[in-house]
Every structure is written in structure tokens, then in C-alpha cells.
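This document starts with one chain, in the form predicted on its own, laid out as C-alpha cells.
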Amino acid sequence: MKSESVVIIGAGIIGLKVALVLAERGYGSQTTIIAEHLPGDTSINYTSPWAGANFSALSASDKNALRWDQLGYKHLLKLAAQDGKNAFVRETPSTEYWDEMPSRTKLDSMASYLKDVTTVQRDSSAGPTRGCCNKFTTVTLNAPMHVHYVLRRLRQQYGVRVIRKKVLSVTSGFLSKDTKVVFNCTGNAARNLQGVEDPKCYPTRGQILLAKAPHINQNVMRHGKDYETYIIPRPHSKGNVILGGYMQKGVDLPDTLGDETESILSRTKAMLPELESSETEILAAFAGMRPSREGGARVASEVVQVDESERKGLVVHDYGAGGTGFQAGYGMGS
């Protein structure tokens, strides 16, 4: 078969990972990645490398959630255990607070799988631990440096070939008349991607702070209604932290405030006050576009035009899944 046989557009952790999934699958050769940004870049366009990034309880509860979830963490600890200074991933101890709890069919999910899970739950008067509490082995990884080990694996390993190219319709996923399918991996530019241009697609504004914190060794994160506040260290890093965040439905503004990061510092140190040391500093801020979608990600695929020869072809979409696509994307991809 051609090495277009297969042709996946988008290269964030959602595309990356369907090609993982596809490789170890046999179908490595015949895959080619077609995406406008590549691991290295820097673009508010380009999501995945600002990520936190870790495995968290933030998901969703249903079924395919729940699936994508358990498929993904199982991949992680394996890779942390058998490469994970390679890629950029390790086990982490975590506490995340929930200010109401979660369903019971998600932490009855969660307790089937997560390594060293308790849940607590917590009455009104506990403060900023009201609700649930949640304490398990989580995976944590260091977004920008686990995309490059997944595309230099893809390629060295596998021999996927990869195009730098801006897509403007998903039929230009069609390389030539060898290509039997098509994977829509686009994220935000769903939107207004010709032949797809779902209106259910948003984008999920974030802040986060870069922090040099190398005494902190442990994952936290807070849970709200209309907020995150979350600690994450990046694996293999020489001690640098994540410290988040917002979850701003809507909103693309590219721009990092003042005022954000005064409030993820005063929220950060509240919920973990070993951050208030000399050693910690912080380093720089940035901005990110979560790839949402309402109703949740698509995984589906369908039948397309691909020329007026009336010639057919199989697309596959796989994208909307917000900001879990580092804990999702393997199973999504499954």
C-alpha cells in the first residue's frame, strides 16, 4: 500500500496519537501527518504544547469519556514505566479537590483502574477542600517535549511521513487516488474547515505560569463551577511547574493578563502554601485555546465527496476533546 493510504490532518496530541495508534497497529508506512504546525512551533493555533499537562478527573462521565479515560491512563503509566525519561513522562502522586461531587458512575469508573485511589468526600464547612476529595497515582508529562518524543517515534520507528501544509478543505486530505481514509484531527479549526465547519466548536481560553519549583513533587488541583486551579509538574524538566489556570468558554484572546496571574498565584499558594519559597520563581506566562466542543468531542466517521468524479471516501473525525486530549487521545485514537 501508499504511504498516503492513510492520511491524518493535524499534528496536536489528538492527530499525533491516532498516528501512534495506527503505527502500532502495522499501519505506520502507509501513514502520512498533513498539519500547518509541528511540534517546535509557537502559535496560539497550536494548542497542545501550552497544555498542563497530566491525567485528571476533569473529563466527562460518559461511556466513551470514561473509555477514552481508563485506554489512556493504562498507555501512560506503561510508557512512563518503560520510556519515560525518553518521553517526557512520569507517575505523580495527585490530590484533586471537586467543590460538588462527581457522579457516582465516574468514581466508581475511576476507583475500576486509577493506581492508589481514595475518595473522600468532604462536608460544606471544609473551606477549599469542600465536596470530594480524590487521591490517586496520576501520570503527569512535559507537554512540549512529549510531542516532539511522538513525532520523532512516528517517524524514526515507524516512517510516518509528515507534510507541512495548511488544509483548507478536509477533502485536501486526499492526497491522491491511493488515500483510503481520512483523519480530521483539527481541533479549533473544525470550525471553519471546508466539508466539516461544525458550529459546535469553541475555543476554551487558558492561562498558565511557567515556575521554576523543583521542590514541589506532587500534583494538586481544585475543581469549581466555573474554574481550575491546578499545580503540575513537568517530568524531566529540572524542576519546572505548571500553576493554572482558567477555563474561559469562548474566549480567543491571545493576549496574557496581569491580573490572571496575580489570581493563579493567590490561588495556587492557597491550595498548596509550600509554594510560597525562595525557590520558587516564575519564569513566563502564556495563553492557550482549548479545542472544545459542545456536546463533547466527535469521534465519528462518514462518506464524502472527494472530487466531482463522484469519487468516495472514508473520513474519520476525532476532535473537540477540550483540554483533556493528553489523557484521551490514545483511547480516542483506539
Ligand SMILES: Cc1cc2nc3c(=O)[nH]c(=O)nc-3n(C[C@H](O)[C@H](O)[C@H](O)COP(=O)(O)OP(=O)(O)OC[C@H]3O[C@@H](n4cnc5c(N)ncnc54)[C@H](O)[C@@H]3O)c2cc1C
Given for the second form:
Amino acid sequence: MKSESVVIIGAGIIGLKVALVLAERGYGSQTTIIAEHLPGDTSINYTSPWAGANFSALSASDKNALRWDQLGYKHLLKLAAQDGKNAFVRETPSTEYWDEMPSRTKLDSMASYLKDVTTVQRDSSAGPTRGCCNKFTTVTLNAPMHVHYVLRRLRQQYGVRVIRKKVLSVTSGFLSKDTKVVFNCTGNAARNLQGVEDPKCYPTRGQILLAKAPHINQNVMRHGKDYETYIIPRPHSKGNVILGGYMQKGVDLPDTLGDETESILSRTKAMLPELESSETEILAAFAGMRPSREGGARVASEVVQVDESERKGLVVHDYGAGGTGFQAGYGMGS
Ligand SMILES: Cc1cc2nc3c(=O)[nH]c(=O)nc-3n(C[C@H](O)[C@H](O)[C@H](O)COP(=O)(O)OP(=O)(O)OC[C@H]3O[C@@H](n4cnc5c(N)ncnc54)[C@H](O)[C@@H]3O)c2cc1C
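Go ahead and give the structure of the form predicted in complex with this ligand, now that the form predicted on its own is out.
Next comes the full complex, and the chain you just saw is listed first.
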């Protein structure tokens, strides 16, 4: 088998975790990743380095999303235990507040596998304080460093080949007659990539702050109807935390905005008053576009015509992870 038997287009967290799943099954030396952006790059068209990132109950409640979350959580928990420092992944105590109760299916699913989980239902007549509060051990990731780690492992441990290149169509992934399958892990680009052109794809903008706050060691989130507020300690970063955020459906503005910075600061300080300290220093603001999709991520295979001849090939789509690529990426590739 040749190194281009399996081709993955995309080196965001989704392409990298698909490659990892394949490598763990013995296909590393037969796999090539092609990507315009690689770990270390900063571009508004490359979402992964801008993520918080943590495992949270933010995802949807359908069967697929619940299964991907569970597989992703187990994978990250194992990584934190076995190679946490190198992988920039850490177990972290977490509290999540919900303004509205999540579905019973979701709560039951999470309760079946999350470590140390307790759920407290709050008084349903108590106005804005109704909903519930979930405490559990989450997994936090240093997103830009974690993608570096996965790529390094793929190359060094498993012999995966990496080519930096922009392709114009999904069928360009069929590098030679030896290419049996192409994985399409192109994130937001799936909306315009020739041969995919998925009109259900849209960006969901988020703005976050990178702060130094070495005294913050817990993950805290609040899920509202139209907002998300969160505090995520960044593992192995000498005391940095991520403060967020926003979930702006259909917005693709790459700039960061001063009024959003102020709103993030006031919401996160209200949620965790320890942030109001001389030890807290705001270092930077960033914006990123979650690759969202109406109806959820597309994880599906398709037989396509590769070229003008009769040749057919298999494309496996894996995009549209929205705000859950880090927590669910391994599950989406499994
Ligand atoms: C502010 C913010 C906070 C977030 N927090 C979390 C969190 O806490 N937990 C969590 O799980 N997720 C979080 N996310 C979501 C997560 O970042 C995304 O789900 C994930 O990064 C999507 O990864 P991807 O691989 O699909 O896309 P991307 O990272 O964008 O990667 C796409 C890849 O495809 C390549 N590509 C595209 N088109 C082409 C082409 N034509 N030719 C060659 N290569 C191409 C790109 O170069 C790139 O390598 C957050 C996102 C944001 C913005």
C-alpha cells in the first residue's frame, strides 16, 4: 500500500483526529494529509488554534452528537492520564450553569460516563436562576499546542505524510490511482469547496480573551439562550486562562471588538469573582469562526466520479463540528 492510499484534506483538529484514529488502526504509513493551513499558522480560515478549549455540555442532543462526545471524552481523559503534559490536556474541575434545563436524554447520557458528575436542578419558578447546574471533571486543552502535538505524533510515531497545499476540489484529493479514499475535513471551507458546496454550512463567530490568571484552576460555564459565558484554564501555559464568549450564528467578522471584550470581562467576573484580582492581566483578544452546519456535522461517505474517465472513488465527509471539534473530533473520526 502506498502513502497516498488514504488522503485527508484538512489539518484542523478534525483532520488530525481522523488521521490519529486511522494511524492507531495501522494505516499511518498509508496516509497523507493535504492542508492549506497547518498547526502553527494563524488565519481566520483555520479555526482550530482559536478554540478555548474544553469538553462541555454545549453539543446537541441527537444520538450521533451524544456518541461522539462520549468517545471524545474517553479519548481525552486517557490522553490526560497517559501523556497530559506533552499533549497539553488536563483534567479540570468544572461547573456548568444552564438557564434552561437540557434534555433528559442529554443529562442521562452525560451521567452515564462523566467522571464525578452531580446535577442539581434549580427551582423552575425562580426566573433567571431556573435551569440546572452540572458539576463534573472535565478535560481542558491548550488548543494551539494540542494540534501541534497531534501532528508531531502523526509524523514521528506513525509515519503520516503531510503536504501543504490548497486544493480546488474534493476530487483533487485523489493524488494517484492508488488513492482509495479521501477524507474531507475542510471545516468552514466545505461551503465553497468544489464537489462539496454544502449550503447548510455557516460560520458561528466567537470572541475570546487570553488572560494571565494563575490563581484560576477551575472551568466555569454558563449556557444561556442567546449567550455563552465561560472561563477555561489553559493547561500547561504558565497560568493563562481563556475568557469567553460569543456564539454569533452566520457572522464572519474576523476583527475583535472592544465592547465585546468589556462584555466578556463583566460576565466572567460576575460568574467567578476571583477573576477580579491584581493577578489577572488581559493579554489579547481573538476571534474565530466555528464551522457550523444546519442539522449538525456531516459524517458520511459518498461515491464520486474522480475524473473524466469512469473511475469512481470514495469520499468520507467529516465537517461541520461547530463548537465541539476538540471534544467530539476523535469520536467523529471513529
Ligand atoms: C472561540 C472558539 C472557541 C471554541 N471552543 C471550543 C471548545 O471549548 N471545545 C471544542 O470542542 N471546540 C471549541 N471550538 C470549536 C473548534 O475550534 C472547532 O470545532 C474546530 O476547530 C473545527 O476544526 P476543523 O478541523 O473542522 O476546521 P479547521 O480548524 O478550520 O481546519 C480546516 C482545515 O482544512 C484546511 N482546508 C480547508 N480548505 C482547504 C482546501 N481547499 N485545500 C486544502 N486545505 C483546506 C484548512 O487549511 C485547515 O487545515 C471553539 C471555536 C472557537 C472559534
